[in-house]
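Here we start with a single chain on its own, the form predicted alone, put down as structure tokens.
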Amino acid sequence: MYKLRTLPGDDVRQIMWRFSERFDFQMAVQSARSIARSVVAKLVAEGARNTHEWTEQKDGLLTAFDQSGLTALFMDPHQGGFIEGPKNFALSLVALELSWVDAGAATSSLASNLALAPIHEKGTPEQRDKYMSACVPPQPGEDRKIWRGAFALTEPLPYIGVDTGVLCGKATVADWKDGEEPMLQIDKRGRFITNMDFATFVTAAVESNDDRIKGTFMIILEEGDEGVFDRGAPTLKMVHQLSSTRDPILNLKVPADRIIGGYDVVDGVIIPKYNHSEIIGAVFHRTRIPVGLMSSAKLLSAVEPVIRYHRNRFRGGDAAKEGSPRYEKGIQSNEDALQRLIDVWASGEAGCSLAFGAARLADDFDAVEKAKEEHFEAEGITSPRKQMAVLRKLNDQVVELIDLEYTPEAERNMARYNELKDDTLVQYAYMEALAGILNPGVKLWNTGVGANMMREAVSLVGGYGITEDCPGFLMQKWTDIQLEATYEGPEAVQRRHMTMTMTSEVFQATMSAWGRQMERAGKEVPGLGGYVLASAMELWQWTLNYLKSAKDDDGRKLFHNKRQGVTFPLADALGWLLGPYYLSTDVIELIEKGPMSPTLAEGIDDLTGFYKDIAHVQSARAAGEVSRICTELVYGFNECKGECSRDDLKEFQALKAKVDMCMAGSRNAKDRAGNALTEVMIPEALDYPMG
């Protein structure tokens, strides 16, 4: 039996999430944490969330972000930032620290970056430098106002979150004189637009309402443009009140060179280089990660307040004498309270591991994606369809790379591995397929399951959980998650994205490699839960392949994009597998690197013992969910006739039985982890105010 001495700190997180060598990331964490647990916590405790309006009190958040360096985090050094290269991981760390206290504050910090993201990803060099530099706080001696942005996608009003392919913004040619820049009239109404109380510019998605402009595009609208820049009424939301949200009305005349990415003129028609779908695809490919992380951060932040509440619950009453078990342990003397908190904790760990894994991939992918674009441009292959055709021909090499990637290094053909790693297109095809699963997967699982688990956290503090002064602001966090589940596309959008990607040969090869990796982990890292996770992955893959060819009793194909009763649950099942897989790899990293840390070495066996049990608990829970979903899909579309025996499904039955048997030890793991909670040391009080 191990003993968990303290709650995990930065020394543990830096190893597990792979940033122990990045001092710049560590400084970003400290800056965000300082703001979260002082300025942000004070605002929440003083009731700043109790109004829809953006008040002077809330506006102090922006000043705090500016002064701490968080506003400039998204920018490159030559634009006034301080981190060179991709920043998906750094932004995710900041999102975690801020939402540890309040997710609305995290949204306020990240929303300007979302407005800049279309410019950053697809803008011209001039657009990037102009707007990124303008959004950096002025330096000493500079006489200028900082710019802040808002992102206005917005599907048909009055409803949103339905179909990002349909827009309500319209663009026409207002004036086009020979030899001069065309002037466009942009008519855009927004709903639920963050930052509109103080935005000086808006990146807006619009479509042509004029024969002289082709298709859809995104364009930059500025506060000083000719026309109407009406910030609109505050959105009457009940959550994320520390972010500004309004329903703007914008009707402005702007030069065509504000079209993001630029444009060409062909036969008198303005043709934007990128349509709005290409731009938001590039943006959401990355920005969904911090949103999902915001939800998982809440679960981890709930652990300490719940432990404190449980231990103190009976103190002060006549029935709890000092020194008695009731006084010392309180509700922690009950197994149920311990094990339910372990479920909350394990879910939070899995969600964070998944999100940071996706963020690391996004950072690596940035350089590969740019190199891919340069390669195709040099080859004159600019059509997305033609690019896909070239990439499809590389499937065999991509699958070979994946196989080598997950082969133990001692057994790997390093010459061939390095050759494939150096091939830009092979790397791109691999990373693109994986990102196509991880990014929507983070958003789907972390916010959806996270909302259910946050309810568990609230219930663990009883009636105190629904009060404003509940320790850790648990009620506010539970309600906030409901909005996070709809940000950047609700669950249905993420499920749709995953169903389009999870059948690819490249991702299927990756899933098979993960299964083999977890099978090895079952042998090499006893107690981690590798066997049960590997068996669940195998069951999921078998089910997918079966459903792709199976039919229901009416002869209709089961796996079809219109049969969302099949494809969407299968995406949910995949979502369950992602978190424990990345958590398991993070625990292996801690086992390997932890002994080298001077602050962790002494108690490393106890720490890794606890984390192995946490991973095992989450893997078993995921395997149970996958088994249930797969069973419903395999059996549920054919009526039972007679004894309901299915000789054609013996392989499925064997795989399902294997999952069941691999559950061995998972409840022992939960018992051990729960018991560890009774001994862990926590501070006397939270380091931020409760009320």
Given for the second form:
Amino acid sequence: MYKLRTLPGDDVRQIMWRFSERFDFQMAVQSARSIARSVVAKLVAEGARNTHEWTEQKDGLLTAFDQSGLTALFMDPHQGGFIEGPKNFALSLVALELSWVDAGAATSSLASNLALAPIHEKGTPEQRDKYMSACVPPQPGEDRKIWRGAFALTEPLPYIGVDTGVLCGKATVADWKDGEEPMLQIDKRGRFITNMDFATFVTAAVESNDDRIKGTFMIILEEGDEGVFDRGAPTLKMVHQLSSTRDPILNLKVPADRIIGGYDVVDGVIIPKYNHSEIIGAVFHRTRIPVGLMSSAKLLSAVEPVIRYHRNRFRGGDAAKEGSPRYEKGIQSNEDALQRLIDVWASGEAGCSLAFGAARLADDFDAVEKAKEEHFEAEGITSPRKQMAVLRKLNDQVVELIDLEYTPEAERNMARYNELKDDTLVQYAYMEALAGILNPGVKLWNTGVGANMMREAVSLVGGYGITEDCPGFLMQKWTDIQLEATYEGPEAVQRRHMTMTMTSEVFQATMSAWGRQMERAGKEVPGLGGYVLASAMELWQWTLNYLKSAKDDDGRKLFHNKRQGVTFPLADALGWLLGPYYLSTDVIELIEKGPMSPTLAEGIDDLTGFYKDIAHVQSARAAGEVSRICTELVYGFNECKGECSRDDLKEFQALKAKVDMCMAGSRNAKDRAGNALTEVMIPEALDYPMG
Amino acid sequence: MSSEFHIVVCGSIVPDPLQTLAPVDGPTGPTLQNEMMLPAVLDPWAGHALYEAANLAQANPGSQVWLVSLGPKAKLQQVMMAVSQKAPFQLVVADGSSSGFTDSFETAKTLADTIEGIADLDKSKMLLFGGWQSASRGSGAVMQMVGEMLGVTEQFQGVDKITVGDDGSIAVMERVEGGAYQKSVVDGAPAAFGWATGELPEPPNNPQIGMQNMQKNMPALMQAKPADLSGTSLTFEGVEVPQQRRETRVEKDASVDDMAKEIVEWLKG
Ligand SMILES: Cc1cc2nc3c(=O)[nH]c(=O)nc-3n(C[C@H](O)[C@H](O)[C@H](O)COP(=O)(O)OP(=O)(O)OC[C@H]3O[C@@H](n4cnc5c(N)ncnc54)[C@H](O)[C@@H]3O)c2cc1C
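If the one shown is the form predicted alone, what is the structure of the form predicted in complex with its partner chain?
Now the full complex is given, and it begins with the chain already shown.
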């Protein structure tokens, strides 16, 4: 039996999330944490959330972000930032730290980056330099106002929401003098637009309403442009009140060189280089990861206040005598209270592991994606369809790479592995399919399931849980998480994205490799729960393949993009598998690297014992969910014949029975982990103020 | 006229004060339970000294700041991710225990030796800074001994403010009894200052400064030599956390006057 000595600190996180060597990231963590636990917490405690308006008090947040380097985090060093290379991971860490206290603050810190993202991803070099530099806080001695942006895609009803295809934002040519830059009239109404109280520029999605402009595009609008820049009414939102949201009305005359990514003129028609879908695709690919972390951060942040509340519940007054179990253990003398908190904790860990896995992939993918574009450009293969065809031909090599990637190093053919890894297109195809699952997967599972788990956390604090002054602001967090499940695409959008990639041969090969890896972990790391996860992965894959050819009683195909009743639950099930898989690999990393850390070595077996149990608990829970969903889908579209037997499904039944049996030990894991909570040392008080 | 100072700040880490600090017997004497695993912070007194040092260096171009730390280097490295963002300094590390149970003489000796080893330090320009106390141990003795060992005999304790005059002299305000200050003037460096809280707030984090600091300070951490604290003859009969008595009563509408009156009565017994 192990004993969890303290709550996991930075040294544990750095190993698990693989940033022990990145001091720039560690500093970003410290910066964000110090703001979160001082300025942000104070705002919440003082009730700054109790108004829809953007107040002077809330505005102090932006100054704090500017001063502590968070505003410039998104920029490259030559633009005024301090982190070289991709920033997905760093932004994710910041999102986690801020949301540990209040996710509205995290939204505020990220929203300007969201506005910049279209420019960053697809803008011309001139656009990139101009707007990125303008958004860096002025340095000492510089006399200029900092720019902040808003990203305007969503429109008033009945236009853009989940469906981003029907735009009401319109563009026409206002003026086009020979040899001069055409002037465009942009008419855009936004709904729920973050940062709109103080944005000095807006990146807006619009559609042409003029024969002289082709299709849709995104364009940069500035506060000083000629026309109407009405910030509109504040959104009466009940969540994330430390962020600003309004419904702006913009009708402005702007030069065509503000079209993001530039344009060509062909036969007198302005042809934007990128349509709005291409741009938002590139943007959301990345920005959804920090949102998922906002949700998981809340679950982890709930652990300490809940333990403190439970332990101290009967202390003081004459409710219990010092030294009595009631006094010493409080509510922790009840198994259920301990184990439900373990569920909350395990979900938070799984979500974080998944999201940081996705963020690492996004950082690595940046360079590979650019290399792929250069490769195709050099070969003159520019149309997406032709590129797809080239990539498809490489499938065998991609699958080979995946096999090698997940083969233990000692058994791997290194020469072949390196050869395939150095092949840009092969590497790209593998990563692209994985990102196509992980990015929506993070957003879907962390926020959606996270919202349900947050309710569990709130209920562990009883009546206090649903008050404004509950330690750790759990009530605010429970409501906030619903926005995280909504903006940047609600769950339906993420499910749709996942269903598009999850059937691909490349992702299927990855899933098979994960299954083998977890099977191995089952053998080599007893207690981690590798077997149960591997069996659930196998069941999910079998079910997907079965559904692809199965039909309902009316002879209609089951797996079809019009049948969300089939495809979406399968995406949900896949979502459940991702978190425990990444958590398990992080725990294996901790088992390997922890003993080398001077600060962790002493208690490492205790620590890894606890983490193995947490991973096991989460894997078992996921396997249960997957098993339920798969069973409903496999049996649920054929009517009952009263025979209670389906010989045609023997294989499924065997796989399902295996999942059931692989649950072995999972409840012991939960018993142990729950017990550990009774002894764990926690700080004397929360390190941020309460209401 | 501006003066060029070589400011050496002695400061190390202490467990985050919010943590439960439970003394236990270890193999080599008392330690705090799970001390290595608990989050640590820069000793607040040393922190005041460091921010004052940075401010003084900025106001006197050509000045330099060193932070000399005796502490476990892995833990120090974690704390540096926050501290190195606050002000530019060169870190000098002696790898060893920063626990409140080490012998203050041994600690002072290690610090003095480490300072002697700083290549570019001009001792005639040296201002020796540190906390007049430490959050891990309030012996109030270390800085005085470091000063003595380095031959710095102009010493001030409980310092809240220093002002550098045009002639390079330094006016010092030291805390004395009853909230009063003793004012002194010292001709200039070298001198030692044990800081109380000083007058400066904690600077906001600036990752750019942090990155510059860490580029030069990581090698210092990597190359830190193990400190030899073995000369001690100090033993502990027993250690315990001061017992606190807490009697809680919830009163909603008590006036400040009533509260004060009650506290006075309680103090009188
Ligand atoms: C506080 C806040 C801040 C925001 N900030 C921004 C911002 O800065 N910029 C910006 O552009 N937008 C922003 N948004 C808008 C946000 O992205 C949208 O609210 C979100 O994309 C959903 O659109 P909708 O509200 O119109 O929902 P709808 O499109 O009306 O969808 C409602 C629900 O219907 C179901 N549904 C809809 N379509 C489908 C489908 N095809 N398949 C299955 N189910 C479906 C889903 O359950 C969905 O959740 C913000 C929103 C809020 C609340």
